[in-house]
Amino acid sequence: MNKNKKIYLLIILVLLLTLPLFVSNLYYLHIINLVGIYTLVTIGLNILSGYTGQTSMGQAGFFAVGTYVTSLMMMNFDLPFFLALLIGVILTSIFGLIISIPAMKLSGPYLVLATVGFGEIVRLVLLNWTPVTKGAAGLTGIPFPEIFGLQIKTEKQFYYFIIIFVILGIYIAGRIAKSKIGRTFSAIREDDLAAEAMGVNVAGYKTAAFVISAMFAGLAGGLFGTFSGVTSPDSFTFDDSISFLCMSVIGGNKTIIGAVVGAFVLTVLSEALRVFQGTRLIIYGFILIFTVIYMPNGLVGIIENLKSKILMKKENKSME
């Protein structure tokens, strides 16, 4: 890493830190939060559809997943967050490779169509499952994370408690991205019969991926549920699994900021049209269409584009 990037990310690591500090209303706070927990669902889609080119739109039932069981295992069982969080996690994984299962005979839109009917079965399965799930009523006095004895209860409290698991995640994300995985996973997009004929287990490294996303949609969940104190099937709707494709593509799905880009947008985006909830996903199909057409590679693409446009006006001026 160059000396500049180091200044850079000193800098966006205060400005993280420091921010509170400037937000006084509780409202923004809250988008901020709601921004930060959507950043992870998101990541988990770019790994997914980004580098391995398989489209998800049943990611809101991996959300769902993950709020549940996390949620359900500190109200039933009075496990400590984490814990429940850890079983929240790994649950999620498994209904990711029971996913990735008939994915791996699946593509296009069939594959589309297969995750959009798993994520209407998680919903339905909540919302029939009443004993455990509540039903339409849903999940109410969920409990607050603790640390060391403190509970995590307020909006500033919350703010540094997901902006962590945000900074591992992306962390965790880069590093996969850059490591034989993430670049054996961008082959797989680009041609997988190509990569299978150079000895890749295509079949592997996808069910890799569905894996990978799920664990990051279960992570977004589980701190969802105890963020928003309550929860239900309302929460985690086919619109929702199309909100997070719109954060993707509209980010810049190839690339692991883009999702922090694409869940910022969107989320202020979608309060900002609440006054249009009725037209909302015929606005984001709009926007979706002009990204892909004009913006294949979402606003990070644009970013950098300008970026390499600033630095050959520099290097030809230096030259001359």
Second form
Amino acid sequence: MNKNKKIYLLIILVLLLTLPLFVSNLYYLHIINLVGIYTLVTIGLNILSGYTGQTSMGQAGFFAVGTYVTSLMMMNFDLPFFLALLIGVILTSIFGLIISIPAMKLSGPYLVLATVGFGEIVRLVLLNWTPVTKGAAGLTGIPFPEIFGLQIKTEKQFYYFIIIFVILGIYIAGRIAKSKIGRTFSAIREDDLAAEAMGVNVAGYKTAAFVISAMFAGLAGGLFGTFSGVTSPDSFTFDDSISFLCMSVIGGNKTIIGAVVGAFVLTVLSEALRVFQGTRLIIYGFILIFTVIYMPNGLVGIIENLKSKILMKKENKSME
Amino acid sequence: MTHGLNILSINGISISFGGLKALSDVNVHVMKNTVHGIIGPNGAGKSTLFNVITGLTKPDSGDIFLEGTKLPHIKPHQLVPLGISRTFQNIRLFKEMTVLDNVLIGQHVHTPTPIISILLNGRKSNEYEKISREKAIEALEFMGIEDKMNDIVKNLAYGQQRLVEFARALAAQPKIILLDEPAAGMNPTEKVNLLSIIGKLRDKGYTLILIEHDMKLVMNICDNISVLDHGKIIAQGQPEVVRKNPDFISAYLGKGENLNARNKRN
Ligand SMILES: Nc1ncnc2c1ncn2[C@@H]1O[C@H](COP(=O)(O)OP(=O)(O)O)[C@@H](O)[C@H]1O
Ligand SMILES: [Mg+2]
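Moving on from the form predicted alone, kindly provide the form predicted together with its partner chain as a structure.
In what comes next, the whole complex appears, and the chain from above leads the way.
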């Protein structure tokens, strides 16, 4: 890492840590906290679809499993948050493992349909397994997390709580993306047959990508439940899966930082579009099509393009 | 083809696609440290034979022996550590990735994956990455395209892409390299360069199997040749022997100068 980059990172870190001091409006802080949670889901989705090339339209299903399992562990068994979260993440990963089995046989639109089916099955189970999930009414009174006897309950406290997970998530995903694992994921996206012929265990890596994406969604879900205090199947619909996909694509799904940008833009946009509740998906649809055609690397891709153009201009000037 | 050590034996391979017999009872013996040419008209079954050797296509019958050991029915990726790697007739590179990353995938089976070290940015993972990088660059230098290593593959000229794919196959540290029409789309200068690379690899002890249309190139570089026609081997042996084989002459050269026409159509 060069010196400039270190300084930028430091500035960003300081900004992030002092942000609640500038944002006094609790509603805004609430939105920012949601952005953090959705960022985690989108990071997982980027590894799965942006890197490995397997589109999922069922990510809300993993998100739901993480939310319900973590919340129920705290509510029914009085487990501390971190233990409940661990169980939530492990269980969600197991779901990721199971979904990856049909993913070995299916590709393209068929795989997408399978993930849609998965998301719907999860939602229907949540709706109908009433004794455990409380059906359509959902869970209420999900306990707050506690660290060293300190209860996390205000928006500000949750901000610091969530941001630690987000920074850790970005770091870990970034390490994966930059390593041999990320390179192998990309190779599978580009040409899985050639990757297999070069010695890549394509089935194994595809499974790993599904499990990683499920882990991130499960982690985000665990945070989402305790942060919201209440939850119901309404939060995990097909629309929500599409939202996650939009975050991934619009932010730029071939980078980890694209997840942050996408989650931020889409969450803020969806708050702004609250009045158009019914047409939200249509608007997303248009943005998605526009993105795929005109900016395949998302907003991050555009920023990168601008940066390299400015750099080129500078170089040209210094040459003159 | 009596001299030397047999490294690859293709014994009685047959396969049909629907009603079409793509390969029938094909027997080929490849000697260690030689360049073995597979020639024959379009649709003769040459690429299919490569797919069978590399496990991408399961034959209906027949066996393959690598250094005397029968290859088990395993997944294609498991054959790479045993020492077989290949290129494709219609270049199959990872187009959006850099040249170096493409060749690094060639190194895949030789690069350990220390997960904890990767997550923590540990010394072990960085060291493995560095070693792989050095080896990948070595392969690129061997092809003479190390100056392109940071380019995105899709931006390269066709002939250079072929060399990247060759470098990727070489990076897998194979015993046998299978090249499916490596000269297709290359200009004469590039072809000469390719010939010298193949020759150098043979000198280094590699065994190469080469599918090629360019008869001059084949006769020039190959130690042995197998001629496929309609899925059958119709002649094999040293170039000068094959050249005189009446079956070869009637099936291949007998059709006049259409060899070149065929080349152009490709
Ligand atoms: N996967 C496949 N399914 C059906 N037919 C195939 C398949 N692969 C090859 N073939 C057919 O087998 C024959 C041999 O093809 P191929 O091995 O590519 O020929 P060559 O490489 O000698 O030009 C052709 O007729 C081709 O159409
Ligand atoms: Mg062919």
